[in-house]
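This document starts with one chain, in the form predicted alone, laid out as structure tokens.
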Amino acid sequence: MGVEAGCIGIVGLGLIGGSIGLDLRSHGWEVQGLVHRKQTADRALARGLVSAVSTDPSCLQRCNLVVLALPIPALLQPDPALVDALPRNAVITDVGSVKQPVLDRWKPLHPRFVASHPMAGTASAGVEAGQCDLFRGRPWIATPDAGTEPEALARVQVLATQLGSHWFTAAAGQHDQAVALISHMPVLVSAALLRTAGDERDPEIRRLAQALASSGFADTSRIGSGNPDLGVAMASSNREAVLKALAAYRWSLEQLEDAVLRNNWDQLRRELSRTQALRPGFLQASSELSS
């Protein structure tokens, strides 16, 4: 398995951690999951995400290494129950998509927690979202300090190599700006588009405008269509970060009104000539970066 033989556990068993409960098990892992009602864990079970589950986090006793696949708020003020029954000697790693804060949480709260972020997902949630192969291919970045336990981390590492994600590491309070300018950001801006549009306040116009949208307005809107809870999480836990991509787009936005009001037509060429040249940077950076 590449890690010593023993149970793996993962509380919470949404999108990330049944999609990391089913790949556990195809690569013959034990996943004992955690949830917390038991209408959840009966269907968790059934759909396979686990090879055993329950609701109370005693379970976790036997476990080497325990995800916690849960929301933002859930790592930051976690369970005294669920901090009581991780075991003193397992791994402990979270998926959060925010790293500094979780990882100043938990590092007086467990010796051997690595902060980690699988950069995958999907618009469903629920213990029906996780599907299998959810992570190859995409990036998994740890947020090691100081004071991280080598030998964690590398197991940590193991995981992530075996659901076939690219390993990353870098600064914790890196990673929270990265993903402020190409995830949280982003999702703000989207939800400014859906406000624009569906604010239109002449009727026919905005009828017409929701009958021709088609494929780009789709891509541009969907992530600010998403959870909206997720959404606030996002941008409570990394704050800082936001406010600081956000200032940025909005000084590129006005570059670009800027062009459009002086009819500087090849000004606004240039930009999006720019624009252009970027993108397939941002696309194809991770696999190149991890080849």
Given for the second form:
Number of protein chains: 2
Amino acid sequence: MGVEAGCIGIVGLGLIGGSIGLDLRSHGWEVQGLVHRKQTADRALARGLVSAVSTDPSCLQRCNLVVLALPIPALLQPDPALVDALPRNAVITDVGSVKQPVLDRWKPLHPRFVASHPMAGTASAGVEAGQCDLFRGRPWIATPDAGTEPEALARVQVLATQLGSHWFTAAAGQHDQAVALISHMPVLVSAALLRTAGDERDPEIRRLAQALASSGFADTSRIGSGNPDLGVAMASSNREAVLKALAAYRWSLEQLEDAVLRNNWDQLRRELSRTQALRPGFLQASSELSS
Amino acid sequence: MGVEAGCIGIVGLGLIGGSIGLDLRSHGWEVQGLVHRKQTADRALARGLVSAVSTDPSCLQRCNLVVLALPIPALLQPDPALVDALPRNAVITDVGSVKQPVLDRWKPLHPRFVASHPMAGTASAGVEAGQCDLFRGRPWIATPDAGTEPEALARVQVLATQLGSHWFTAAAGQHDQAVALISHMPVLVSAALLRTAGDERDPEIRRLAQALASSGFADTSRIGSGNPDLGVAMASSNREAVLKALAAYRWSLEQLEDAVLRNNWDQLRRELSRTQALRPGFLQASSELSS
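Previous: the form predicted alone; requested now: the form predicted in complex with a further copy of the same chain:
Let's see the whole complex now, leading with the same chain.
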């Protein structure tokens, strides 16, 4: 499992790390993987996610770019052996969905750290989940601050665009509030919907609700039934922004409820016409807005 | 546009009425359509939704089964000319998503009325929307009461099963509460999500939210951006059940918010594990529960 000079390191070979590895391999790059378990290492190599893989952090020694494709908790409390093994002259980036806490944690740990977030995913996880072209056409946001080295940032941009992503940059705090609005808070909104239907006390109504639930309910409840650990990681690492988004959400829902309470159907129609008009702005907007 | 004795009448040839017509035609039935406008009549005939069509209610004279495929407001305030034209010995049914108000309205109007609700739909509407097999594998619920004639109920069941639906019956009030839980209230929950994101005051955060919104947000916000008139019809005709479901929903969301507020991540993980376990019960359950 030897490694060439100048290869790209990927720490963690789950959905995101594995998909990055597959794409980089297809472009002919040398990719060095680092995972926890021997069994994962074997599968990663068999699936072609990496050209070399190890469970020993020292394998990253000759990488000039390292992608930390780790869950948020592992990013925020990184293994000291990993931090020690990262080459000081390499560019280090991450893929976490929360940026301010990651930036705060990693700035003191490595001089060439770039906080970034590829917005892509599927319901799958683990070493079998990685797939080609996961990032094509999707946004990849970096959140540099005054201390971020421009050359390191440019290196991550080359990676993102090589993988077909739409690149842009934002302030970490604004990124986190935006992600709370369109991803982290909606997980709780969706979960509460399942909870409400599941908590219905009348067994006949509950049975009917289950029988009658159609694609509309399936869609609205999908993200509320995802990986609980991921939901907790989002809410705990982006707590302030999630609470702010929840408060704004409660206010919005109250306005609609108020129209129903007051039998103000003109008002409700206006509100629903507005939400109908709002949605296209949130669909496939990344390609337009990244330019 | 002559009509044979014993044909089936369909009043309204939008998505539901047109789809029923297409399926019945493919089974060789004679189908008499009734619509408001000559132009719709011509398109319905050209599309093969019906074997005969008219804008004159008297065309229903020789039908022994009439399906009122009308929007809720038109069902609750029916055209007197339509009511007068319905043969007294025909079975009359409807397809509205709210049942108690429809049953209350129609019981005094026709002795053989059967309230029913095929649970099927797409985002399309109008005379071009009807499609084959829309009802196959989907639930079709009738909500008879003590005054419903058993023979009339059986006649609607034959229709529903002929179209491939899973047939079952429920009390109208329980149907309406179940539908509020899994369809009407979720429309408002989903609309409030779009409203929250659209109302974000910081233009940079709003721009980022639009750019970063992915399939999760698209799914969760889909039913909140549907036909505003349909949303108003649901909320106004099923107001009590919708308000009750909204109150239960607010309580559920508060429980999740409370876990975030108190940094109680074990509690949040338990809640999200529970919602993860709940969802499969609401997917494709109709085929099992109708038996």
